[in-house]
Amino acid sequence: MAVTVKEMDGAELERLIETGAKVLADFYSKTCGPCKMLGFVLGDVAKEVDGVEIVKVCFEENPEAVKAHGVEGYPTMILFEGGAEKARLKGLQQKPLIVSTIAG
């Protein structure tokens, strides 16, 4: 079953991470061209992967989450599992790399 990409605020992201679930968080900006392209890529990734929550967190609207996770630019994707960061991808990435990162 495919997963869906959900928009989330920083507090919702923290609660989700605390559950220990596998979470791919995309920190993005609404005005960023590469971020918009990555949104389409993540939509395709979501059709192929199971067992992961893919969420988008707006950089400008969630400064606490950005600071808490040391996000320095966008787009930045962070994979969390078991409540901890497992991987980090910076910039626009291709679908195969994202899928292999999630698969671990």
Second form
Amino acid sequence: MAVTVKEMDGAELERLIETGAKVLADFYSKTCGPCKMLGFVLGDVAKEVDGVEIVKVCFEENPEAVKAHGVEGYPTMILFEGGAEKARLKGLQQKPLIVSTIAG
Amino acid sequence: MADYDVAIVGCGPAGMTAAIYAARANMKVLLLDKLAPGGQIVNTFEIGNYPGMEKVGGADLAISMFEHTQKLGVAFDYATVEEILDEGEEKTLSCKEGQRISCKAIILATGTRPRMLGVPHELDFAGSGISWCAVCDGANYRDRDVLVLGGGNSAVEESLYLAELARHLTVVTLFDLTADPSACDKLRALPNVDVHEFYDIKEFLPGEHFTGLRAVSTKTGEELVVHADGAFEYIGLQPTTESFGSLGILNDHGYILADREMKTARPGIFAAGDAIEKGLRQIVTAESDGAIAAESAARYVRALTR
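Given the form predicted on its own above, I would also like to look at the protein as it appears in the form predicted in complex with the partner chain.
Zooming out: every chain and molecule, the one shown earlier first.
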């Protein structure tokens, strides 16, 4: 099992969500240390999950997506499935919690 | 037979340095953290006093240290240690995630975490209006009004950073500004900054969204209501040592008491880093503690097996 973590802009994220796929979106800020560490942890998460798209969305470059999803702090992970938000994790999180959130 | 020679609780600079030294001393090492590698340094955007590196990102340094531990074969697991059973030559770590880990020696390197105010509605807005990380969330408040709560070095340094982004910044502190005087003067001189000293924060204003706080002057009793879009709390740190209270190794403030060899009062239990009682809490002092603790732990384990 393994997936690839992809960088996306807001429009690409919206298109992906609309397909109904399971998507874990990581909203991050370029200046944020916990965001960088979460990126490292997500790289590890990606090695042991399947059936999910893990995408990173840069806050500074995608203000409309940030506003549309009500993201207020960084990092924020939102899990989408069937076109709707299923779960939200705020801040740096431990790998097992991210994996179990993806598993539902 | 114990699962590991040395189990290290906490994966910040102290814990990772201890892991490197213990692994190089041929110990079978397990490194544990409840969240992720790095500890407090991941919250630091840029470190300017790490010898040999004029400027380095906190998260970059943490990732580099962690990869070093992994190249040396250190085992790593995500675990929140809830209890330590000290049965003499063998010790057991009982974890919230379900693991029970046996080892011969333990190094406690759990560090510190930001202290919270503990006032009404603080938890309502934690992470969505109230932040403890200006470099994470500061950009959210570009051209908006923000509060900084606290008056020490961190509060003033982060205020200087936020004042460049925010439309207006208000500092509210229980005492006066106690940071480096030149930094305080610089902050006070900024045209978009107000500083309210000697105010006791009573509550964050209730509501669906963060709108500000209410405080009372400790000198005059005057009430102060400040409206803002967000707040950053910098009112100090507290040791993450709650799980070790029953071991009898903590001082009155919760810091671990360790001697020059990083030994606690419990044979086979060592400590390192910001969680111990000491004067200077820096990355380099945490690393120094970690190296000494690892050497002491390895010596202890070798003596057990002779």
